[in-house]
Amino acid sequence: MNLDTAIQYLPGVGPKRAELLEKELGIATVGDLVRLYPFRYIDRSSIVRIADVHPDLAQVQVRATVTKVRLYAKNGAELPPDKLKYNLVARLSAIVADESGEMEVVFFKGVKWMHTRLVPGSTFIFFGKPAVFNNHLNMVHPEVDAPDTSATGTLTGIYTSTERLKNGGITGRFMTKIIGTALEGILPVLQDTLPDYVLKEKGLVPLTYALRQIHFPVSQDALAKATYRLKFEELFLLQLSLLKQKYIRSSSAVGLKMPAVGEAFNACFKALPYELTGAQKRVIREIREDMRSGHQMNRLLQGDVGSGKTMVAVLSSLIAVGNGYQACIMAPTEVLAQQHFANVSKYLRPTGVRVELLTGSTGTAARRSIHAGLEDGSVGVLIGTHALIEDTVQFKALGLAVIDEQHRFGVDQRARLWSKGYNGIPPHVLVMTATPIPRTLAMTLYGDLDVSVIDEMPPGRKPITTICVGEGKRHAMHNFIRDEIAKGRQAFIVYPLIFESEKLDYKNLELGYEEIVKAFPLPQYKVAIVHGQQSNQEKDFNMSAFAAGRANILVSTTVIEVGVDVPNASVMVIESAERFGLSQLHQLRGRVGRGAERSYCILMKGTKVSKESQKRLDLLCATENGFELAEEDMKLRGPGDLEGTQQSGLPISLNIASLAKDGIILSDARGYAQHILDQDPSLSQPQNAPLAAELRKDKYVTKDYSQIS
């Protein structure tokens, strides 16, 4: 037997159960099976007296003697034992007792077998979840063991299961049995995945010990050592794989060399009406180093809402222009592209650099002029949506591609932008996101990129007061908005439209709009509405009316989540706030607080709010730090949901480690992986042969998009 042996060949499995295990849990081989770890453990060493058992306990273990056994039909009538052979019995009930009291155990399946076992006067260990039925304590389908065979270790592992598995006879006991058989077969011949020197330097137990103790721990201490070893191994190999890709790319990918800063950069920098923050200056220095190194830049720029990422993108673009190249900034929506265009044009005015906007709605004549300017090099900076990646868009010398909110673009879309580099040399790539990503997730999802963080807000940004209120405060909320409008301010009111086609949500938005129009009637108030079912022209018209101050209130769906900049807006009302994730709520809140005035975010919650949702809303009221919120969001929701990735961005699925809980192990694993690659970048030294072999396995071989972002 080896790790690649199909599980159908394990005793008791066979083709049918093997098919079920693959379908339900993705387990096809013995290797998959032994890497399916218990998600919790039950202490099987302690016996509980029946008098101390109550339904609030989880699973308990009772040592008791059978005193009475009864058989029942479906209609509840008691049946004699001879009816067993006619399959008329629907339920077996046994009364079991110890010196402190008695309880009932009930079986609906395997009745014939249990009837032969549970002979009055015999003693067993019963293990299961206690409950109360008709005022009597009972256990349904407990595990039944002879007193001398139970509790082989102090802890028993509980494995992931499904209804289908249980119906197919794959119970917890069955899983324990086949995993035990698999371990007996493979442990004697198993090679460790980590070299001896790694085990020694990091104080890790061998793989054979770890696998035995994770499934059948003899003590809490043995389980802790096994768990740490397996978590470290998983995170270490993941980081080794990412860093090796990064090393190969940075050493082999030739980048356009940009040694100068250039006049345009200096002219823009000198004309800035404010001082850059220390964080912005640090990030620009990091980008400058990359662009002059001769290697291609692949950098992720993280910065909270309003931290000044656009300014960094502008100055980086001007470095490219100052060295005779062009730059492009790609945004996910037309509204955001237009906003970038307005801001960038303003910043570039003192430089004389030509900047153009290209989106799906750019007219034919303008498009022709832009294409010509790109090809002759007179357009220095191009801003646009995915229209930038069309085949007709050809640059004379593209040197830098900035991708904003990159998780909204498909990987293949970004790859097409990549191919537009100068003389076949790919452009430098700067990926920006305003969605704060927890450090551990960034290290993993973007582990092969260099990461820069703007962790400082520009001076003068006032804190946003965030409050959470229920339906009873709606009238007060309307009065508050009226007061703010009277001071010359504006307000956003956002509804959750989770799927643009969801009729119910669309109706909620329509009803909400009608209610707002009634509460804020013409001519005193003007209300604009924006949602995904409008044409781009309608959206832009209404958004522009609000941005220009011609409308006091913008009723909207989450299309305004990213990028809309209206400094005069001081109120953000989020309806049914419990339906949003923390990161999205934080993004929406960031639409206000952009001007000199004090701003407010009002979270309107529904009548039925779960504990988890309330916790999210309380967290948002407690802090404005996006990175803090992202860390908490990951703890609440798990890493899979945060970027809608379901961890699909990872080159390896995590079986035991958690990005939310194992940040310290991850940092240590990454540092150690870097240390090993510094000594042996290609892992060709004999002592690293196990690592090289492990990284060649299928699970680490992903379509190589590492050079895209």
Ligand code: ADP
Given for the second form:
Amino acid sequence: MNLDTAIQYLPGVGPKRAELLEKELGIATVGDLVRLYPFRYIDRSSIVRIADVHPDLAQVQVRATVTKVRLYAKNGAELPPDKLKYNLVARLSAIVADESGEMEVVFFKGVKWMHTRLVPGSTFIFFGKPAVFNNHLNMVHPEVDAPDTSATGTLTGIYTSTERLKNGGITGRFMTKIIGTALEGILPVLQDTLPDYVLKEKGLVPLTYALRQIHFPVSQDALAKATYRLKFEELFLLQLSLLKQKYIRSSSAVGLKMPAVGEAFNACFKALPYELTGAQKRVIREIREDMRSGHQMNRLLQGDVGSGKTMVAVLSSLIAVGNGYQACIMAPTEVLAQQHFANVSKYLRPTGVRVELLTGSTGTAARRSIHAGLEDGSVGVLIGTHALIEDTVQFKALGLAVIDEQHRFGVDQRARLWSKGYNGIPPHVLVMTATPIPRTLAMTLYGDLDVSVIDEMPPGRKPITTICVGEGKRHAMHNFIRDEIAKGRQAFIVYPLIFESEKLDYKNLELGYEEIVKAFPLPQYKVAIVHGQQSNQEKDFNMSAFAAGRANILVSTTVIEVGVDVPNASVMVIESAERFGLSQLHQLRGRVGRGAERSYCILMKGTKVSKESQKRLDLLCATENGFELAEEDMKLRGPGDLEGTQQSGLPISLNIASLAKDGIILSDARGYAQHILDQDPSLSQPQNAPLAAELRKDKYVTKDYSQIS
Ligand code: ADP
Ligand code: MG
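Same protein, the form predicted together with adenosine-5'-diphosphate this time rather than the form predicted on its own?
Everything in the complex follows now, all chains and molecules, and the chain you saw is the first one.
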């Protein structure tokens, strides 16, 4: 037997059950089988006193003596113990007692057999789920074992099952049996996946021990050691494979070499109206290192809304310009591109670098002049929407492409960017996202990319007060907005728009708009509305009206989620807040708190709010830190459902480790993997042969991560 042996050859399995196991659980080989770990364990290692048994406990076992047995008919009448006809018995009830108390055990089936076994005065181990019925403690259909049987004293693993498996005769007992058989056959010949020195340095138990104990633990302690070893192994091998791919990419991908910082950078830096935060400085240093390395940069920049990513984009662009190249900054919407253009132009004024804006609405004459400027190199920095990656846009020497708010760009759009490099060398790429991803997830999703994080806010930002209220406070909310408008501020009111019920949602939006217009009538108030069914022109017109202060209130769907900067807005009202995800709520809230004034986020919740939704809303009221929220969101929903990750998906599915819970093991494993690769990047030294062999397996040779996708 070896790991590749098909399970149908295991005694008792056969082709039919093997097919079923493959279909239902994806188990085809002995190797798959021994890696199917129990998802929970029943603890039969301790005996509970009846006085300590209560219905909240899961399954427990008691050691008790039968004191009385009664049999009942269907109509509830007690049947006399003599002259018994078992087919009349509907229920057997036995009172069992230990020195601490008594309880009832009940059987509806197998009554005859139990009646002969449960002789008053005899002692058994009863194992089952306790309950309370008519104020009495009882246990229905417990397992009954002699007090000295070997079934006690251990932890029993429980395996995933499905209806089809059960119908096909594949019970828990059957799984236990074939896994036992597989282990007997495989353990004597099993090679460890980790080298000896790794086991020793990390204090891990050997694979053979871990596999036996994960299936058939002799104690809680042995189970804990096995679990740790298997989690470490899983995370370590995954990180090792990602870091190895990263190493291969960074040592092979040729990039444009930009050795100088350049005058433009220095001129801009000197004229900055504020001091860069420590995090901004660190990130710029990281980018600068990449750009002068001669390898192509592929860096993801994460930073909460308002953390100052734009400045990083500007200074990085100027490094490219200072080395004779051009840079472009792509934004997902026209409004954002305009905003970037306004900001960037301001920053670039002291440098004399020519910056242009190219979007779908750029006129023909202007477009012609920009195209010419890009081709002759006189335009240093180009800002725009995806219009700037059209084929007609040709750069003289594109050295850096910055993509703002990454998740709005398609993969093919990014691929087009790559082809716009210089002399066949792709530009450096910096992707910026304000969707914080928990660290453990980033290490896995983008494990082979370079990730920079701005984890510090510019000083002087006023905190945003977040409150969550119900329908009863709608009037108060309107009054509050009136007060803020009287102080010269503006307010956002956002409605959810969720795909499945789009029609209904638009109705809500329209009704909401009517209500607001009534509550905030002309000429005193002006209300603008923006939603996805408007034409781009209409959207931009209304959005710009609000941005320029011509409207006091903007009613909208989540189209305003990304990036829009209206520093004068001080109120964000989110309608039906319970319907939004945590990170989306956080993004929306980030639209306010950008000016000097105190800002407020009001979460309006509906009448039916699930426990989980309420938890989200409470979290949001409790913290403004996007990374903290992302961590909590992952704990609430698991890593697969996090916003910003669905489309990319996890590169590999984890079997035993959890990104939400095992962050410490993950960091340790990643650091250790890096340490090994630093010494032996190709894993060709003899002591690393087991690792090299592992990484050749299919699951590690999955996608090509050489491009951000
Ligand atoms: P985001 O990361 O959301 O794109 P921005 O780049 O739009 O954030 O910056 C948010 C605001 O903070 C802008 O008004 C910007 O001028 C300001 N800002 C950026 N960096 C600093 C800094 N180091 N000190 C003070 N203000 C800063
Ligand atoms: Mg931004």
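We call the rigid core the largest set of C-alpha positions that still match within 1.5 Å between the two forms. No experiment lies behind these values; they were computed from the predicted model shown. Positions refer to the first chain, counted from 1.
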Q) C-alpha of Ala77: shift of 2 angstroms or more between the two forms, rigid core aligned? A) yes
**Q.** Is_shifted Ser613 between the two forms (CA, 2 Å cut-off, rigid core)
**A.** no
Q.
On a rigid core superposition, would Arg173 pass a 2 Å threshold for CA movement between the two forms?
A. yes
Q: Having superposed the rigid core, state how many Å the Cα of Thr162 shifts between the two forms.
A: 6.7
Q: State the core-superposed CA shift for Lys16 between the two forms, in Å to one decimal.
A: 9.6
